[in-house]
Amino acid sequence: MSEMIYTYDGSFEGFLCCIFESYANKEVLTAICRDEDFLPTLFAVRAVQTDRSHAGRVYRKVVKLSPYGAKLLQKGFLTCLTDKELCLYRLTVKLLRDGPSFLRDRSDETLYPVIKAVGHLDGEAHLLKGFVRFSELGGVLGGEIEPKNRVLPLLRSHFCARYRDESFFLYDRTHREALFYTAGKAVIRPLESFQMAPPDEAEARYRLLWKRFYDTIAIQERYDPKGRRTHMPMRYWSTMTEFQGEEAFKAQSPSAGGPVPGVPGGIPAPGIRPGSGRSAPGSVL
């Protein structure tokens, strides 16, 4: 079997097509790169076109062998694991060749990196269920997150159930995609750039109330910075209302009744530069 580098469109179906093509052409993959990330090389390269029928055949075969393995494949694709495509490709090759018995051995060198990455994905999604802060923007709830993993597909059911009678969006700064929900329907779409609108007076006051509540319930004698960072990692602070500076509490158009009261002092969120990313992976289910 010859060795080959594959490029694909970055979708989950496209990745499954890479697996299909490697078997169809009897090629061993040494790298799998998204089209936008590919750099010229002297090694043999093949551009793989996405074909949903091919992707479906691969996925159904994996499900037949192991539903658990299929779930690992799907979740693993959402992680920030280095060279995740190659890791998932090797996992799939081993599953197709040897069967699912190795999936019970968490120390297996092919399985362990994926298991670890999926655990990190699940943990981050769990934390964000409590760390997301929504603002009311003209009758629509809006929020932002800055995760390492592509957690929107995992957060979708939670927030759609929680706000089933609302319209809302949740923007992922890192991967530049957003979850939109209205009238019982939810979609995840790429959104290259986004700027949250400033609050109106009512929203500014609600933000102020929340920040004052957060600061008031703190017990100075039990202040534990290390414990705080353990339970509320600093990398999430940049999108949490209670850690924002004064600009986040300024109304767009204050009423004649007077300006919004001053913001109490707090710990500002660290500046984190947004990363790049693509749309949420499609599903072959």
Contents of the next structure:
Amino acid sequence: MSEMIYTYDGSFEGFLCCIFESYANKEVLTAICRDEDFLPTLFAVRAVQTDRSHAGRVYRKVVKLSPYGAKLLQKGFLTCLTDKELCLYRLTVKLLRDGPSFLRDRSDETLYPVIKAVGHLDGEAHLLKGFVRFSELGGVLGGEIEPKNRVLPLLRSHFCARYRDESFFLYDRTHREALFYTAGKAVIRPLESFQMAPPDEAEARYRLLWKRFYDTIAIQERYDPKGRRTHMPMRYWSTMTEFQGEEAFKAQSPSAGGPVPGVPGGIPAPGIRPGSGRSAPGSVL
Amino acid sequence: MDVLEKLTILTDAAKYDAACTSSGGDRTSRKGYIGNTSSSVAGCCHSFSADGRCVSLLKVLLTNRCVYDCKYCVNRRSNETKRAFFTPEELADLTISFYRRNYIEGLFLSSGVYRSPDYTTELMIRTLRLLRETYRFNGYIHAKAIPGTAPELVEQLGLLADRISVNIELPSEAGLRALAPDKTKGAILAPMRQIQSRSLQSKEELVKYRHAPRFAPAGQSTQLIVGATADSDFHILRLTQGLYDRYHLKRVFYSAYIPVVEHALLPSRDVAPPLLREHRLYQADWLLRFYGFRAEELLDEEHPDIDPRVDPKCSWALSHLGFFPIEVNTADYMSLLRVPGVGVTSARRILSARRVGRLQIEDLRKLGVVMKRAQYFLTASGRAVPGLRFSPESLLAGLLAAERPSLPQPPMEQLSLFDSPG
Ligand code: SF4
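Moving on from the form predicted alone, please list the structure of the form predicted together with its partner chain.
Following is the full complex, with the preceding chain placed first.
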């Protein structure tokens, strides 16, 4: 067996193909990186082409051995774990070699980094179910987040169920992708940049009402800034209405319907399935 | 008066209520309706206020006018304060608009007693009905039942709300008589009993018919004020235990008394709210609900108050050193739960991991065990933490050091308490 570095297209399927190729070529991987992140090195490199049928074979094999293991792969791929591909690759190798029993022992050294990262992802998604803030712009709800992990696939079913008769979008600034939902259909697509439109009168007023409620509900005699930061780390504050500066509470235009402000031109209407190109995370196989 | 001012007054008047959780709901998304309830057991916090408390629900009073005169309350009849009144329409609009923007998980509606308990409850019912039927709101609602309300009205309230609560207010009848002369123990317990038997009945019906009406599916809770009266922690914990046993309450909330008025029967205005005591009571409450402890194991007539220095579980462990050390590879679940630093989650992980192989002391941290507390009380494969030496005295010092950083806002006067010998 020889040692190799693989590069792939950044998709989950592409990653599964790395595993497929490593078995097919009897190669042990020392690094797996996305094509765009790859820096030339002295080591031997293989550029893996994504082949959905190869990806499917690896995935089905893992599911057969352990559905829980498959879940870990899927979720692990969404985490911000450094070298997540390599960690997940090693987990898969161990699963194929030893069977699934080690997955019950959290302290296992191959499992631990993955399960910790997935815990972090789940935790962040749970917090964001609460911390996401929407604004209403011409009948459409829009919001932004700045998470460390790719949480949109985990937030999708929650918000789609909660606002099933609404149209909304949620932009992930960190990973430059957005969840769109309308008429019962949801998609996650890459979106390079996004600028939220300023509020109209009604929106500005509800923001103000909320801020007033937030400021009033605290009991002065119990002031506890450290407790607040522990439960709600400051990195979430940037997208929360109650922590915005004065500008966010000033109406820029009178309330009106009309075209949806905030959704930039050139974005395909929500509801259209993503075509070729990078697939949405979570929409596995 | 505009809605912004009303909101300010009626939030300010509601903020002392401790409960703000949205847990236990079971509403799933419905076509034509907006919302559902959180599937997480812990509910969902949408923000945390500057005092570090979870903001989950729009917590307001319908009105802060009140014909009662509870001495500890800012809304009491005899207090000079600005009064306001939400119309059902205003409140329904606020709830829906906040909910759509994901500010909140739902509404927590309480009220001062306007004219009479029945009259007030009817207004609350009108608001909730508007919200549920006209605005088609399918999110979480927590409603307060006012002692002395007619059972028929409590029934209607329970069919609209996910959770109902009746506040015990003060831990003893003597306290009630002195400070809340308009309320009696009987009037508080009557709706509690009704809610409990009605929930039970509703659950039985649901087994038989899927569409049977749901009565307060998220159960009931209560709150009591700590530090306004001289009641001991032992008294409070036994009361709590009785409420869990007999009325199947989902939660008992404790609210450190904040002196809002000067009154001969109450702590003076410059007494700081007993936040540490409140924190310890919550920890003890947790032990009753999830760890299989009984109030009588934690405290007794000779030691009627929780030791403020360490959490109640450490305190129990220190006085039962003979129970330890626990061997993590063989101990049963309930024994594992008794180890300080081992929680419900880490105990389960230990059970799962040890089926795969023998656990070593180094593995425990990865299973979520808080070793700086647990190390004194357990072994793994017969081994303790290498190099660990301690005596009963240094044990206490070690536990104090382990806990200090995690205490809620340890202000100066509380620190001096740690430094005093004993
Ligand atoms: S009944 Fe008592 S506790 Fe409730 S609002 Fe009136 S005065 Fe306050």
